[in-house]
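Take a look at this single chain, the form predicted alone, given in structure tokens.
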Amino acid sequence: MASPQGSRAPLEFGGPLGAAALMLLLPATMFHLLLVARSGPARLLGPPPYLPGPEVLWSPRLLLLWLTWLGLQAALYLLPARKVAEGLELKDKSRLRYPINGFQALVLTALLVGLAVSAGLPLGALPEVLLPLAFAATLTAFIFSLLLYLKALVAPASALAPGGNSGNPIYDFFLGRELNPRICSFDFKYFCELRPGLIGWVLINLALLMQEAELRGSPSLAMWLVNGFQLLYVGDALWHEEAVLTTMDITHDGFGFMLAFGDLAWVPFTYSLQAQFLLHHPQPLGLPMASVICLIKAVGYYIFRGANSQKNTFRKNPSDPRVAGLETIPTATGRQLLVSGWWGLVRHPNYLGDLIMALAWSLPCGVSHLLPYFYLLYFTALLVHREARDEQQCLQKYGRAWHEYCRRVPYRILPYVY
């Protein structure tokens, strides 16, 4: 076993005991959330209608669907990729391959369904078991982070995270040991990162979608609003999933029960939230400011994709004609960093465009509640967080560098306000 790394590296998100919280709360707000979006009142502060008993959450049959939908989507990862991709370097110097397949991936998984709805599969009747399918979600990233935590402790010092390896089982079962969890070629992390739940998440607005025109005849304008942004954020992570490879999830966090739980079951059963409102709260919506909320989704849509391809192309190749007129600040590392462009407006742009990205798809939800507003309040705080994390790393690895640029660069996430 490979000795800790507490000593060396502070604890993140409260130590063990804010782990331990962390592992309780999470699953608590997936319910109450699923179980609030569906009553009369919808009060995102307010009291569940009612808590479900065993009998509601536990199915057998629901526990077998989501395997078999995890099987599904391994097979898919496995089929031959358009392209292999290699990741950072890592302490031993090597670096690992991955198959860039997501999207292909998504349009498989889109032939198969319509296939299934075609022959019968009541699709639309998903929404009535979304409760004990989100149980099902969560045994299994339970389940899985314990795996992951024994396979860990058998690693190679060279295989852990930087921060998941502090003799503490609670919290480094939270934040997970091992870096890279694989099996063969098979790399659990990037797996969970971007297929079983985004595409989940976007199967499941489906559902809602077709239950919605069932009920009432038609969908809604505000449903097919919110429907269409989500599927086009998912199917540009797809497209672009190469670029998952240098963000901190993959480099930095090990895989433990916070990504595991947040890939699997976090991420389908909550960021569906704004679908799940409609379906059971319907909203009127007209034309003009149906106009204004996709103006507002396109200016996020831009500013997001815009950053976040400087980024990666800069990364690929500084001499690209595409970002080789950028000025760029030198580090001690021998790269370079970016202080004009879209990274010269504010340090993260990208997270500037995800946040208004976000609150387009809650827009369509009216103004009357707070509830589908929740994952843009969640959001907010998750970059905020996460931004203060990029921070702490930059500085350690970059120094003077990130001071300079943090000088000419003063706001981080909005300009002029934060």
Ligand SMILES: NC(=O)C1=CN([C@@H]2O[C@H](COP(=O)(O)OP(=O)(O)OC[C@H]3O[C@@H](n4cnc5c(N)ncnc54)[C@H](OP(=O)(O)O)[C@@H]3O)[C@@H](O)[C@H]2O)C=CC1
Contents of the next structure:
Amino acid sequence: MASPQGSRAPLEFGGPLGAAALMLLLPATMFHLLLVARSGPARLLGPPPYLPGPEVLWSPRLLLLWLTWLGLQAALYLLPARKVAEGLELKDKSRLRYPINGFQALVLTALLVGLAVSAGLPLGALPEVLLPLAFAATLTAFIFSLLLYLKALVAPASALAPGGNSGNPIYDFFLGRELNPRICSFDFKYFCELRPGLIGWVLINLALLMQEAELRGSPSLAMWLVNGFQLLYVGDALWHEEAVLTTMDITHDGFGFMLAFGDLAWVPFTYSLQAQFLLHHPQPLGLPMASVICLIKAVGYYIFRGANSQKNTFRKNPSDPRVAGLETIPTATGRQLLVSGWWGLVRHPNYLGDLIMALAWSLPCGVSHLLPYFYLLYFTALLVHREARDEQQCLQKYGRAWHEYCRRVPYRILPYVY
Ligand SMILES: NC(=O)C1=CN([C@@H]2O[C@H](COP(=O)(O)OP(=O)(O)OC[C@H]3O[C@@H](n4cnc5c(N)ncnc54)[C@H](OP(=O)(O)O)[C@@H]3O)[C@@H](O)[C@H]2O)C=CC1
Ligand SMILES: CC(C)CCC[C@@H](C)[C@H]1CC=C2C3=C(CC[C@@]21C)[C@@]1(C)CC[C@H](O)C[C@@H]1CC3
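Same protein, the form predicted together with this ligand this time rather than the form predicted alone?
Starting with the chain above, the whole complex follows.
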């Protein structure tokens, strides 16, 4: 039986009350967005056009479709991988192994969907069933989190996450108790973080593009841009899949409702908001404006990829010629902190690039509505909060060296502003 580990870890997300509120607020927000995106006024802050009854939300057929999708992605995860990577060292000094085949899963999914569409699968009909599909995903996330919570009751203490073991069932259910829940070599958190949600997101985008083509003869330029930008983002994440092994989600957070719902429901159904909006609210977009937007996306991607790759290269091999000339601060752990290059500009240059890309995804939707900018607003809040959590963890890890880094690089995300 697991003993509540890390019970003295400070409570995050506003403690049990905050966790309970988020568990209601997050699904409510997702359904609100799905409803208003297809409504005429599309007002982010207005009431939804109607409240869907159970007959709209609940569909056994769509639950089956959703479970089939999860099953397909699980099968692709189990295929032989081009590489098997090791995660960071765990409390018991062991390291877990992870298949690196996410990009392969994306390509195989694209091939399978292409075959199915040419055989008559009506992918363009998917936007009509987003509500019941999102409901199926939410239900799955709740049940899955409950099973994960129960599984953690019999997990050894060494398998528990530093947070998420406060003893309060609501808080622990939300944050997640077990760090890397697995059955044999199947790692649930790693699987969910990158596969069904991210690939589902670009599939929903594609379905929205196809429906727009059916409705209006061809997809709009704005829809092409949103699809292209977000496909690049997802493709990039899967191509650099190994990098996720060092994120706080994998190394620090337990697997509970927050990540299960975030990965399985929130990502595919809210991150596709811009394409949902464009289907119901076509926006004229000329070539000059489209070029400016592409330039903004390119700048964002350049910073995002440059910063992430610089850190990953440095962490793998500090003497790699691409990073060997950069200035560093030594820390008591033996690791070093970069203090020049991208990581000398601000303390989270990758967040800056990510936010610029988020702006580029919203701009094709014009400026008449606030709704398509929801992602940018939410993402700013998420990254500010994430940065604060990471800062806390780095302070614990690196102590005085981190203080020195903060002195030398005083801004967190946006130079001279924040
Ligand atoms: N679209 C979305 O919804 C989301 C996207 N993201 C994106 O995912 C990516 C990963 O982000 P995230 O997991 O938050 O963390 P980061 O990739 O920013 O990693 C933070 C870690 O990097 C290391 N680090 C910090 N400063 C330095 C430095 N100066 N030199 C060397 N190492 C340093 C520290 O770990 P250590 O020293 O132990 O290596 C720190 O804990 C980002 O690009 C982010 O934008 C993230 C969340 C959500
Ligand atoms: C719904 C809650 C408020 C929070 C849910 C958070 C999750 C949606 C995100 C937590 C960390 C994520 C990461 C990514 C997607 C979103 C989630 C799962 C990426 C995979 C996105 C692509 C990047 O290249 C890497 C990211 C790692 C973290």
